[in-house]
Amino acid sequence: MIARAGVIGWPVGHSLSPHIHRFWLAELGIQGRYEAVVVPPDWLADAIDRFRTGEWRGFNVTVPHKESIIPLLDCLNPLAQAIGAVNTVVAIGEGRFEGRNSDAPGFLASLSAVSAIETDRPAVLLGAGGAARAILAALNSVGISEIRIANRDRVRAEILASSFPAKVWDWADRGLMLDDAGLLINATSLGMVGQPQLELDLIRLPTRAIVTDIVYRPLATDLLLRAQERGNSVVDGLGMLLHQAVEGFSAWFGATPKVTQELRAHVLAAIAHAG
């Protein structure tokens, strides 16, 4: 039988995932295949249901089913449960499935692709949505010695802090955040294509420090333009979403793949052929 994965969501046209999937089935010679699986929110449960026949190696999920998706599932690895978010689901046998999230660890893969992460300094992160809560979890798991948030929405913020150590500052104040940072994440959508930019003055950030925007629409955002300007290491968003996908591949096709400038070149032509 044919490894059969794929990716769920409403809408899922947008999705990168089929192109990076099936890459590296081309790459590896693998007979397997990836598709995107339209699912209404009200769909979710009976599609769950139809994944269960055994030919379903697993899937990934995208908005609006990261959470939803939960209590479908038979069981969640520590780092979902702790996130509280499925991007990865895992077939382990008998029509079971389990929940994971890969994109901390796609996270930290991607940073440390370019630079060596300074744990004795303190991260930055801006944002409190679903990546953030991702990304806050990575950090809490390297040993980052003191992680910063801040939100446009304060309260957001703190609801994330309350589960993991983070020390949550006003949106206002973001600029003062940088002092002695190590590292700068921008998991808003400021600076995404039809969003207002990310007004921050970068005057007190360390040269040393590395600048991350999770957008790759654009590549280069406005944030990382200005931090590579004046000196800052700089990790686009791209590097994250490939870089998430290995869990998933490897426990569904049985190889580990590697993220290489021909896939990113490939997804990058993806992104253009799709405007």
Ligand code: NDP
Second form
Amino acid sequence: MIARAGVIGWPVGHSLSPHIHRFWLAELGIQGRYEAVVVPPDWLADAIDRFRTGEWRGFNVTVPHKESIIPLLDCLNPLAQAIGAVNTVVAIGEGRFEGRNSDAPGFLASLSAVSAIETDRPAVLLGAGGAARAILAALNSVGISEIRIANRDRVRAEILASSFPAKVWDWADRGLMLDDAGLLINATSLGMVGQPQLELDLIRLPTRAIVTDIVYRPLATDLLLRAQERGNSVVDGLGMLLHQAVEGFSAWFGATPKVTQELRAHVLAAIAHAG
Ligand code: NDP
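Just the form predicted on its own so far, so send over the form predicted in complex with the ligand.
Up next: the whole complex, starting with the chain shown before.
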């Protein structure tokens, strides 16, 4: 039986996951299939029941199902439990599904591929949406001494800080948060194509700090360009997207794929083609 996996979402046509997983299937010579399946919210429960056949090894989950899928699964791993969102589902036998969240390890792997994380210096996290929540769990898991978080809607940041240890700052003070920081992360959608730029004065940011932006359309965001110009090391958002896919692929197809320059080029071409 050919192993099947895929991505469910609504819409799902924009997903880059098929490009990533099909690249690895071809590269590793694995007879598997990876499909994009449109699943509107009303069909979610039915769709999952249909996937409970031996053929489906699991699937990725994208908007708007990352949280609503949780009660429909049989169990969650501790990270997905802590983050409260699932982006990877793995069949664990007898038609049962485990929910996982690979955004946190994907973020760390992407960062580590470029530079060691300095845990004894503050990390600054901008944003309090779904991606910020996974990143906060990741920062916490590596024992960063101080995590500062700011979000336009301060209440959302406070909700995050009630689950993970972090100091909440006002969005208006985001420039002041950069004093002494070892890591700056933009986890808002600001800077993405069609969105306003992130307005942030970097003057207080030490030049040895690493700056990462999880926005990957465009790859070189205004934040990353400005940071690079003043001498900071920068990490773009594509790395997180590629590294988060490793966990699902390994679980479904039984081989650990690599994030290479060839994969990056392949996915960048898909992004350029999508416009
Ligand atoms: P959410 O919708 O959950 O969160 C959006 C975040 O952006 C919130 O913090 C929101 O603040 C903030 N924001 C939006 N507009 C503004 C604005 N005008 N001014 C200030 N803040 C604003 O999205 P996600 O967390 O899922 O995704 C965020 C970004 O990260 C997206 O661009 C997404 O494409 C990217 N992403 C990248 C991944 C990767 O692998 N590289 C993985 C997941 C996401 P507020 O709460 O105040 O609305």
